[in-house]
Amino acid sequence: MGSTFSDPGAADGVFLRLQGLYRAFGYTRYRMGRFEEYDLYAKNRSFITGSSILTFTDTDGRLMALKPDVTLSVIKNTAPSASLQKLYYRESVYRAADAFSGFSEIQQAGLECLGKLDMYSMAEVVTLAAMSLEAISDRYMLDLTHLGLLGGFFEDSGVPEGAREELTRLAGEKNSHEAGALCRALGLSQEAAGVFLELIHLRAPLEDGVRALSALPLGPTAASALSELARLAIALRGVEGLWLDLSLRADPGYYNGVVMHGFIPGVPTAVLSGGRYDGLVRRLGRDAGAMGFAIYLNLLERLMPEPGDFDADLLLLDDGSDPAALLKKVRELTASGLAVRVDCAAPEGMRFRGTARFSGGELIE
């Protein structure tokens, strides 16, 4: 869909673009209050980035909060349905990343995915993740795991609950030495210490990456959610920008099976993030599965263009005597293209290609 997106109204104009593609593919719009009863997010703490929420009490006595979460609200104000819930939205959430940092406003658009899903959902589910990164930049990189993939390999290897946290760090990171020391002093045979460090190293085109983990010798639950990860790369055939990246962390107290984070030119961390979180409905009493994305408009502010040397071409001082024919003069040189500023004297600060006078119903050079 063309090049990095870098015009000055960038979340506006992007967000045009994905609600006409979600609406395609039959999603509706879901709209939310900015306030939600407090107590959800106590109760799911875990599952909220960041580590505090901004609270205020009602006129009624209830303590609210600001949303620091989309998806939390969506599974709680949305009656379960025998059909598929496709909704996509565009809100605010209000976080602070650590109890040191000020809370800030981030505005997200995405979509979830809530009920019976089968392969087809979960395959239109990443494609339209593929297709909102496009719709930003044609350079964009989706990339995917499977949290049953290093999971399994857990289970299967016999690694202790206690050191799984740490082995998934040094995933992330990909880092061998350590990995590989961990492995050893945990007990684990060479082969699966060696089985380890590929998966941590993987990346890939996504079919080709599936076809590398077949060749290793998985145990039974690894090799489940390989069998998982196969038919999906098979669904998606034909869609560009999917690399397998087994190192991508994700939380599998909010996340379960596939996850997915997007990346594009200009823009150090994912702007996009999201995947499978069954384990979340149904803390929240509902027996569905659920998969969605978040689009982190505000990182596209990094695309917009840096601010020339000049914040307008023309600064017109105006006397006052003839404002109609100042403003048939103004309207003449911004249609030849001219960033034209009207004041009655040069503001403080601003610069300024030229400068004219206008007087008596004439430019003065």
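C-alpha atoms forming the largest set that superposes within 1.5 Å between two forms make up the rigid core. Residue numbers count along the first chain shown, from 1. All values reported here derive from a predicted model rather than from experimental measurement. First, how it differs from the form predicted together with its partner chain.
With the core superposed, Glu332 shows a C-alpha displacement of at least 2 Å between the two forms.
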Second form
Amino acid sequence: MGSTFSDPGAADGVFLRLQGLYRAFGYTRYRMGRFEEYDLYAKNRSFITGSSILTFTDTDGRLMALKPDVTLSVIKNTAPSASLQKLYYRESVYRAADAFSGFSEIQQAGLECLGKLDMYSMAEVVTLAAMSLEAISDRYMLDLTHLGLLGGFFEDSGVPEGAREELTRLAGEKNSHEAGALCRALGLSQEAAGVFLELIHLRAPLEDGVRALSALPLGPTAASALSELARLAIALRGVEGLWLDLSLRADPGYYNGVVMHGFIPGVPTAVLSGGRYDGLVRRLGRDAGAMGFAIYLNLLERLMPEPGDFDADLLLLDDGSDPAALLKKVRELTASGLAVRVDCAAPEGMRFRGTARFSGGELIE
Amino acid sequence: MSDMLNIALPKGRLGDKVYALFEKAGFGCPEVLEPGRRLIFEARDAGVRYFFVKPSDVAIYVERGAADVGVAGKDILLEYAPDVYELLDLGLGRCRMCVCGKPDLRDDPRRTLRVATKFSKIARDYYAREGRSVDLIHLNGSIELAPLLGLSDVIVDIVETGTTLRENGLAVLGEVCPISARLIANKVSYKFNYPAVTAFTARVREQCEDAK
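Other form of same protein, the form predicted together with its partner chain, not the form predicted alone:
In what comes next, the whole complex appears, and the chain from above leads the way.
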């Protein structure tokens, strides 16, 4: 089984911009250790994307895990407070996405807002998610949904429990042909099936999407979710790049309410995901609300420019006769803006704009 | 993202049928029909770029964003569960995923059923739904041999006409699911190329409905 460990340098520039953004909104940095007791993840396994966690036995016999996630640690390791806890982080997590791909180090940056969340807090987190994407790419889309829309539809339409997961999966695929057939097989009314297909199809700028949903004959539970989303959309007026799309998926055991995924061109999957996760907080014994998001910095490697034609401007082949003169020369050349590599022989696999020899204190072109 | 819609098609008979459908929908690229070994074809006027890949790889090209849209069999989508949108059932390449075996097989539920298949996930999911304990044997080809040589009790495989089964003394014992070609889209391409992808899908849907 292979493992991948990425170059942390690729994400540094992005994180510096994000850090400035989060500090400007009063968020403070959260730092965590690399390890956590495995028990925390064993109890909350379905919250962790993927199934495999790297474990080891500590010197005192405890089973420990290299952290596969940040959010659980934030909730566990921060004390409840009367005020909101506004935290941002940049951490590496370790997990295997599936049985074949091996463990990976995944660099994440993100933020968490815990406490008594109000509409402002939610709007602020969504705004920061959008601004984070904007800090990465001038083109971005932040998709939002409210899990209560589909969940409410299932409640209001009497969809059997056993069919809800399958219908949610089909919504996630925008698979209206199979969803229509399943609605018929479940005996849903034509009106209810029509509403479900509209929900699957919907993709629109947030406020337009809310208006489109308002025109549908939703039941009381879905309408309540829509009402919360509508108030959020009003609070978010002026924030660009927000879309409503009910195909976003999230575990309803942990997430509730608003869920969001962020996308930028050139990266084929979501680079940002998050939402409201009161369910997870309550599962860990705290009476608080929570909302946050993570940005997968590893994925941003795909945005890096193609490597240039040359690894350095000049290769200086040195015979070792006068190191002091060589260093002086190299400092002069680098000060003039050239990239210089000194070596005793041409390195394999590297390309240089020019090559020169340095011998007897002299540069020989 | 480029201004052309990148479309991954499966090589072979299904790809030919799908291309014919897309051509009727107004996305023709005459070079596709010319003999040769080229793999990429571009029709600037129609705004599409076709490339032909192994059928089982189409979903990977689309999921990873090398193609904006593509056409893959439902068998591939069920087996590999790529994270893509499934926008349309094209109704082409219709066949069935079936449980097959000797016609006189007596399934003893006290014993673990031995199942040979190329489609391990589909078979595992099917028998999990049935609540049946199975010993899955993953094979890469000539699946029909397995029950004949006693390697397995049954096979789970695609059945088109049933000729191969009959010629080997096997029969369909049950249907797992119907299979046909599906139009799939990369989720991010769908969002950033929304007008192009939805217009393409709508025109192909019209052709599918006309063909019914």
